[in-house]
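Given as structure tokens, the chain that follows is alone and in the form predicted on its own.
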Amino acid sequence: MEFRKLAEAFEHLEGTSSRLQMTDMLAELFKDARPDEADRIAYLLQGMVAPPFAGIEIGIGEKFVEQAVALATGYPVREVEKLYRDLGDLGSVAERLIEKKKQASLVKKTLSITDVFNSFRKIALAGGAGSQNIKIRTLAELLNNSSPLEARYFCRIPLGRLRLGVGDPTVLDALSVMKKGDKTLRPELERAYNLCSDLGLVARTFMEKGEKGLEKFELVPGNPVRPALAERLSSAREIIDKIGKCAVESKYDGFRLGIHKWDGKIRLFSRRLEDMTSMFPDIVDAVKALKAKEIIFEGEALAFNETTGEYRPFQETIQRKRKHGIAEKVVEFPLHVFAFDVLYLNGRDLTGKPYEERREMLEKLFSGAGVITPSEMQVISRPEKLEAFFDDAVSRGLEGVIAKDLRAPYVAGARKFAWIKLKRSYRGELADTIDVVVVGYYKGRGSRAQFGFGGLLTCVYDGETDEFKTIARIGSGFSEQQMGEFRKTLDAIKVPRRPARVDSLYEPDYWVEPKYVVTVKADEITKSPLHTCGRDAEGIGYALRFPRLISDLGRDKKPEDATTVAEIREMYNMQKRISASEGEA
């Protein structure tokens, strides 16, 4: 397939905010592609040349892109810079200058998707002496052979600024529509994606082998598994009523890690599927010592004082997440991993086994003392026993507990009542902390004018529509330092209009790409006609009352990992149940 066709699809996607139209456009695109092009299309739609966990980024700086545009068009760099200041988008700059470029190419090659993909991969992998020149010349060569429209995306892709508004669920829907004409295959596609976290691999396997290829998808060590998620309930009795006799584990406030060992290799992945291996050499050493030759397991890593038995606060644990000064922090804040699930062992995918069997294997694997031990767990069938376990966990500084259905398989990437969390924040407060996606910000006024920042417009994620729905405008909880940092960080991802995946009745001073997740607290969740989260037929949605910021930008979550509309609806109902029980008391 010629890249021209993909560029035209990008342009159409950019011009629509309808998810149905996006899905149909992508379905047609995949239908016209060869199976060996499907993975390349999926990656390029994400602005990548490999799955995110591979750590292979195209990214080159704006100055390199400006030099490549100048080299390809014959215009001086200063003119490219001036036009960029006027247009605010290097893709548009390249499009305009290619259209009227001063020097015509003697031979112009028609570029295929594979040609373009390989060129961007060459840019991504270039390193060492002379790599800057390789990156600039490779991009310039693409531009030399491009149409104006292709040039727009040749510059946006390496800068990570495609902004098509296409989420992974939309791509999965499109693959189903391509094959079946509807979305009935979405669950099978999603299952495969949750097990491998590689959209390109799923697309190619599906186009090469169809539904049978999806059925055979299993865990592969080295490919991170999208983590299983827990539902919420507000009391021990509700949990026992829901799942009966269950395993109850302590809930730790640390780093959730997916830990892989195979062929002498070890990888540690965050809940956001980022490779954290180099940051935690003490955990790597402990995994090396495991008898298992191949294993994938999950655990929570936190700074833990073995002598006193005290768990250090998350503010201390977070200091271990760094790229420099690692050796010093290993000594200052040694980590302990509380393993809570095993998913793969010596060639066997265990995700289909019931939790009870997986836990038995886990305890045999990590029976001794050391850096890695099993999480605290009791099998409980009575609410009062669960309540006592919860109270003890909270008294020792833990977040709460997780109750797990003894019969349930491990469901990657899904939020099911197989796991139910009960946290201390459910007691005495009507709402848990909430993770929201930043989609816009407001100018500073009054005392905040000097910072150019006055607050955030935020959303939660709607998994059914693959959109972000507004839930709060946040103006409280910022320090002066944070206001300056937020302004600088968000300026880098400003967009000229509302992003396609954002559903909002509000118009902030500046829209930004949905990229960063922050954590907030609020007094309660209320009904509101002004926000789109959970909006019903009468136009009434949910909002946060008195929201205040309690984290910096860029927590360890993707936008799609933020609190969901379904969770907000459950939390609202939970509030009503708590209020009713307090009224009866």
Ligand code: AMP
Second form
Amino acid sequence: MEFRKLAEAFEHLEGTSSRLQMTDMLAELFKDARPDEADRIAYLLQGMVAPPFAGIEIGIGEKFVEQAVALATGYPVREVEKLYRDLGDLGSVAERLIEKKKQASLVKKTLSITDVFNSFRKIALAGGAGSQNIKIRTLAELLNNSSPLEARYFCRIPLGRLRLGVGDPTVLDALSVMKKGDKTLRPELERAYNLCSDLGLVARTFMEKGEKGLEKFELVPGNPVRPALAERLSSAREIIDKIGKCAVESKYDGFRLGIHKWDGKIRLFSRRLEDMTSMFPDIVDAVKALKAKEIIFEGEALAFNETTGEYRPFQETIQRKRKHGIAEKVVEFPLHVFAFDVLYLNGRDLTGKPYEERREMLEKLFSGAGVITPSEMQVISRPEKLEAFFDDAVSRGLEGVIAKDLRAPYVAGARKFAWIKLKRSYRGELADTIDVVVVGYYKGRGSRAQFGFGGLLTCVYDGETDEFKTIARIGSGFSEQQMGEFRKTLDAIKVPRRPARVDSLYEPDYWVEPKYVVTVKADEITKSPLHTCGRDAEGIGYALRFPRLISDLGRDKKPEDATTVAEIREMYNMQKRISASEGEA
Ligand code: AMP
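Switch from the form predicted on its own to the form predicted in complex with this ligand and print that structure.
To see the whole picture, the full complex is given below, headed by that same chain.
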């Protein structure tokens, strides 16, 4: 397929805010593609040349893109810079200059999607001395052969400014529409995606092998698995009523790791599917020493004093998430992994087996002492017993417990009642923190005018519609330094109008691309006519009462991993149940 077609699709996608239209356009595009082009299209739609967890970024700085444009068009760099200042987008600059150049020279070569993909891959993989030169020349070569429209995207892709607003669920819907004419295959496509987190691999497998290929789809060691998630309930009794006799585990407050070992390789993935391997050499050593040759398992890593058996506070554990000075921190805050599930063992996908069987294997695998041990667990059938286990966990500084259905399989990427969390809560405050996506910000007024920053407009994610719905305007919890930093970072992703996937009644001073996720605490969830989260027929949605920021701009979280509308609804209902039972007491 010619890249021209993809460029035209990009242009149409930019021009629509209807998800339905987006899905149909993408379905048409996939219809015309070969299977070995489908994966490339899926990656390029996200401005990537590999799945995100592979850590291969195209990345070229603006200065180099300017040089490539100058080289390809014959205009001096100064002129390119000037035009960039006027237009504010290097894609539009390249488009305009190539247009002018077109009159002088003919386009030489028709570029296929594969040509373009390979060029961007070459740019991404170039490293070491002379790599800048290779990047500039490769981009210039693409521009030399491009139409004005193609040039627009050849510059936006490596700068990370494609911003089409196409989420992964939209691509999955489009694949279904391509084959079936409707979205009925979305669950099968989603299952495969949850197992491998690689949209390209799913698209290609589906195009090559159809529905059969999806049915047979299994875990791929080295590809992170989208984690199973826990539901919430508010009491031991509710849990026993829901799933009966169950396994109750301590809930550790560290960070979740998906740990893969295969072919002599080891990879550790965060809950957000980033590769964390180089940060935790102590865990890598422990995994190396495991007898199992091929394994995927999950556990919670936290700083832990092996001698006293004391759990260290999260503020200490989090110090291990760093790119520099790793060796010293390994000594200062050694990590312990509490393994809580095993998903794959020596060529066998275990996700379909019941928890009970997986747990048995887990206990055998990690029976010795050392850095990795099984999470604490008790099988419990009475609420009073569960209550006692919970009180004991909390008194030892743990967050609470997670109850697990003994018969349930491991369902990647899904929030099910297979796992139910019960957390300690404080009066007058939501027990859970909420992850929200920043979609806009307000100019500072009054004492904040000097920072040019007054607060954020934030959203949660609606998995049903693949949209972001507003839930809070956040003005507290910022340090003075943070206000400056937020403004600077958000200015770089400002967009002129409301992004297509954002549903909002508010109009902030500046809209930004939904990219950054921050964590907030709030007193409670209230009903509100001002927000679009969970909005009903009467126009009433949910809002956060007294939201306050408790994190930095979490660059490593994906917007689709924010708290969802469904979770907010559930937290609201739970809050109602708790206050009703407190009223009874
Ligand atoms: P939450 O992040 O509050 O929704 O709770 C779910 C998280 O608890 C998981 O993603 C894990 O990171 C963490 N966790 C801690 N201990 C366990 C455990 N024993 N089983 C499963 N998850 C656990």
